[in-house]
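As structure tokens, one chain now follows by itself in the form predicted in complex with its partner chain.
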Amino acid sequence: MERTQIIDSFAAAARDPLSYAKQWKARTGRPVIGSFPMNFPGELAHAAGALPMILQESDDPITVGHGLLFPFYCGYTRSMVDQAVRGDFDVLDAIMFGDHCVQLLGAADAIRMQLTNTRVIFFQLISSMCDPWTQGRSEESFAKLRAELEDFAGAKVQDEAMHASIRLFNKNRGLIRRLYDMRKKGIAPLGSVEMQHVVKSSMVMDKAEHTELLEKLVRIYDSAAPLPARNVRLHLSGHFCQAPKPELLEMIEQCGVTVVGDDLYHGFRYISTDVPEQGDPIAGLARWYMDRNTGVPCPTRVQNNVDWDAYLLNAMRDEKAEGMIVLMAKFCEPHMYYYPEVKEAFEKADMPHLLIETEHDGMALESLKTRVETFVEIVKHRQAA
């Protein structure tokens, strides 16, 4: 299979995730499970059986979510409620989710009130990443939604199901986490639209069918050569849980720019970590819960004990970045907290970013290649400096 097809594949199942699991769905006879962002164990719907799906905002514009959310929210909880309503949820036997951001929790709310013919479960993750109760916490939490899988399924999930689930999603992770790697050293010259295509379709897909084809997408570049990079180096930074629109990263590139590292949800930020493969696999998945705050820490946890801006420098000294592009999800609000420590942060390390806001309903790309532009000469001033 060429790379080309392979890509294909994984924007297809990116792109409209819900007509990929219609498929699945007619294929398997089995249930769809969507998720919320960030922090489902999809490994625990795995093995139960089902699809699970990270739910993924819609490019449509909101319509008649406009009635159920105010405008005033992120794009992503908006195109959630909005695709609630219109019905496009139709294909899903249950939501699930942990996370409690205040924006999802409204947007939750509405989808309840909407779908009154799917299952929607909550199990709270706890936020606060450093207490002593973390890890324990995390296991009650992840043992509800166990339960619930159960009630849900009808039948137990078994830990052997559970460990083999885990297997198989720390192989896809630990490909891809090789594919950031080779693009990285300039072996594997992904443009971050189709890095995006890699991670977002392995938030949607079969995780079987796409460990498959990123096997045989790895297995082209391994033999590659490192390419020599003329391009400013640059990392994208944050946008959490939706993905950054596709012509967004294009222009971004198209202005001299290089992507070499990011940890944007749809991105680094998932891959990141794995479960422990041995031992009970609830604590295992509670494990990987903290372990991936301290791996690519997050603005929607508090952990006193971990800097995410700290992280941010070290990872660009890793991939020798030479500046980074902040993109911010309008009215994000933990992205909006955190903000100022990176800001300031950068400022003390004499490393430039730009802030970029995006928005769910069209932006204007033509002002912002100037500024985009205008940025991507400052950094390169700095180099010749």
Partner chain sequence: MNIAVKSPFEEKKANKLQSTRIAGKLVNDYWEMVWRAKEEGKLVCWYEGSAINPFLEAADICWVHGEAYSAMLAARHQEGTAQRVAEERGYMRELCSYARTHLGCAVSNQRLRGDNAGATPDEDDLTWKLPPPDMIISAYAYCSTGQQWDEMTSRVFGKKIPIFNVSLPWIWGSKPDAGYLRGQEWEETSTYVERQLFDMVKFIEERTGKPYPWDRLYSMMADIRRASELRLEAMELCTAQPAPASFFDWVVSIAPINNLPVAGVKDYFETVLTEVKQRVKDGEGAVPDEKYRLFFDGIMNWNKVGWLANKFAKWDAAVVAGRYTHMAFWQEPSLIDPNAPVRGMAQNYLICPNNHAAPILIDLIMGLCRKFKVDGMVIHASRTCRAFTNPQFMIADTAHKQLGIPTSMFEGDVTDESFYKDELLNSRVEAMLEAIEHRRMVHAA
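Now that we've seen the form predicted in complex with its partner chain, could you pull up the form predicted on its own?
The following holds one chain only.
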């Protein structure tokens, strides 16, 4: 199977995840559980025999959902409600809601009213990550989620099944991390859109099927030689729930940019951390939840000994990135609250960065392109100096 065929398979699932879920359900006869980002352990739903899929923002304009959410809610939450009203989520047998921002809670209430025949699973995770009781509280939350899934499935979720799912998911994450490392070294010339297809499809596809394709893709690049670097090396940051628009990513790279790393949710943030494979699987999931915030800090979590801005600067040094573009979804409150700290830290470190606010219903790409081109020229002049 050639590289292009593999990427095309990933892209098909990433572009139309609900159609993939319908086909998978028809093929297997098993249930589909949708979830909001960012901390739902898909391993639990997988061990219960379901297809776990992270619900994705639709490319369609928001229409009938306008009357159920405030217009100052982010595009992701408004799109979720719009899809629910249109009946797009009818393929879901259950949906899991998290609580990591106020807007997601509002969307959960609106969707709950629409999906009256769909099992709703709401679970809450402690947001303070460095207290002595955080591990225990996280274990309690995951144990309750396991019990809900057992009630939904009508059968026990056995530890052996959870361990098997954890091993499969870890293998999948590890392969994607290898692709990230290869891209950073110039061995795997994957563009930002292609990398997004890889990660986004992992959120949607059957993990065994996705992992098999990943193994083939990694083997293609294993023997490749590094390509010479010609463009400005940049890091992409932000976008916690929805994937950046492909046309925006393409525009950025057309300005003479090579993206060598990111902390996007539809990127390295999603695959940064593995679940411990030994011991109690519930304790392992709690450990994974806590370690994720150490690996790639999130402004929706509170941890005194972790700073997202410090992480970004260290990641860029490791990637040999020469600048950073921050993609902030419009009305994303956690990002808006934290961004001033990132800005201050980058100014102190004399590291160039550019903030771009993104929207669901289209963006003025030509004017954004002028800003990106100007930023790239500034970075080039700084490097020359």
